[in-house]
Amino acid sequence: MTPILTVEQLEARAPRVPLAHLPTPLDEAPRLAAALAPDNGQRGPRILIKRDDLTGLAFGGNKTRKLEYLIGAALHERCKAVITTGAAQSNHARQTAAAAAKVGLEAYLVLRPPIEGLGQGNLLIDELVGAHVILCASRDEASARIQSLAEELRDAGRPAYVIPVGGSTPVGALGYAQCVVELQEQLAERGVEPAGVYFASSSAGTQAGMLAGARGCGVAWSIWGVAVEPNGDEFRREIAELATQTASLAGPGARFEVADVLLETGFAGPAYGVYTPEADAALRLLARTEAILLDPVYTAKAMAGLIGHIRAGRYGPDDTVVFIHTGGTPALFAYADQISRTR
């Protein structure tokens, strides 16, 4: 079928500025595949793993996509710096400062609870990029600094573009909008229709820009967020809400409703960023099968998820399932003393 939705439409509806190395890989997982192949002696299913983890932009990631647009919408609006909030070992904001960096705006990163591996991890990279760092003890703080923040850069004439956790707006939902159309013609090639896209889902725009893109291009994938903390319909309005708005902007326009979002909430784990043992044998078990590494706080959960879901007796011999994988490694390092059996 030939996608409703391109590159060149969204790029028309938003400005974009190339930060992401792209396609990333579309690679096959077979040792994997054959690790959760059932005990009767049948195959699994086929298993594919979308490599956003290598984006580039200081270790990549899933948010470079975003930021494509977010920064594309902050050099168009004549801005002079972006300020971001998240965890202390946010993923978004270490790639919203490389991404700054990379353009020659100065980022500001006002992070938050729960803050682990000072010095270590993205926290590193923050530094290393020239990031402006700002530690807080809480939600409510972070968010009045924000807001003062960028009142203070206004006054000074350096006016601020302000992305909110994740770079969840229909404008960064943008970027995963076009990843469905970048899957899609990886997937054409190999003529390979998908029962189950999975991904760690947390702030909405990844699943929303998937939904809004896969209504797009007229492709009926399951779409499975796999959610990283315990949240239910709450988060499934978000993300409904957020795909209807990204498919409006992107042009062909659709309504998404809370049905209309899969939501896999059973491997969160009782609270963000908390290791669960879920997590550690499916991070393990990719490392050992296949040599890719997940990061504890996204993508081992959502793996997990991926993981229960075939050992469930979901899909069969004759599926395909793509994971794809939204980056976040140098957070292994932070969790050292959590995740290690040596230390």
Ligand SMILES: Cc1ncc(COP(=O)(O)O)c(C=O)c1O
Given for the second form:
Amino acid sequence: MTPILTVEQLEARAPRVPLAHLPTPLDEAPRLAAALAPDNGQRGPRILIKRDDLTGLAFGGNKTRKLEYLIGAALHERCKAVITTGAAQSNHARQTAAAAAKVGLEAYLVLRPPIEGLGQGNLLIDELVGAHVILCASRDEASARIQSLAEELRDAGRPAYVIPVGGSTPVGALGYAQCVVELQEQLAERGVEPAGVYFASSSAGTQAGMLAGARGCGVAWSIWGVAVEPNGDEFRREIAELATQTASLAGPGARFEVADVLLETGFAGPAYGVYTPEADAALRLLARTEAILLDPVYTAKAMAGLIGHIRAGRYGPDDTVVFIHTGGTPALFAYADQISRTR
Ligand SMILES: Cc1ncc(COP(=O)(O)O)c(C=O)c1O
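Since the structure above is the form predicted alone, I would like to see how the form predicted together with the ligand looks, so please show that one next.
Zooming out: every chain and molecule, the one shown earlier first.
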């Protein structure tokens, strides 16, 4: 019999603290779909957008789902603080700081380049929710600082739960296994089987959780991560390994290989955080057709990937594709000088 994953089963495996407004909406995007219809007069695929940008925690985003389990673990281990890392405009760091504020933990954000938008976007929110922000000049400096900080806090009797970049541990990825349970229910209510599910993939946790959740729920969706920086097989391997570990934590377990990981690498641009013309076109198109705002670092590249697949004719009029909007919108303001044409 196909194993069917449930939220109760996940909560029995790992403590979870509710932080997000769930379920997030699953919205139709008819004007976007019409704009992407082929020139021959036929309809294009139906497009549904899963609004994980609306998880609600200080501007929301995908990390809130992971943090429900990560903060659950931190409280379970009686930690008094959390330490995490990322780029200066890290959405993950901002949501971690917000989650910590909400449950009364101290948050230490050890941030590294690219340093964009000082005092703006995510950094502004980090400050407002009371996080300690430590800016480092390199990844190596950040790693050393995390270690020394964890030791200092432990010695001071305020042990910290250290969350790696993106919250992408098996515990964090459970949040996206749970997202599959939620999305499957929403699709079943509409009688829809998606031909593809798309989202930005960067530190492996979202895609690993989606893969583990899909296997656990017995659904055979094509789960497409869209890379936001140049990478390839090494990253696929990382995702497969994390998916295997997540499935084992979630329940009966499953093994994932590189071949199980669908990763679109053609829309990443030259580097992390570099805004591309394709991302700009995608961001403007979704804003003008559906009034849904993407971010320049992750979701605009992911939407560019989905648009690229639709324009290449991968989906027909009877197909439905799902785009998971993973958030990141505060970065719009930190990158405004690169995005705005009215200055
Ligand atoms: C807005 C946004 N989308 C997508 C991602 C990618 O998620 P993951 O790191 O789990 O691959 C991130 C991660 O930082 C993000 O901030």
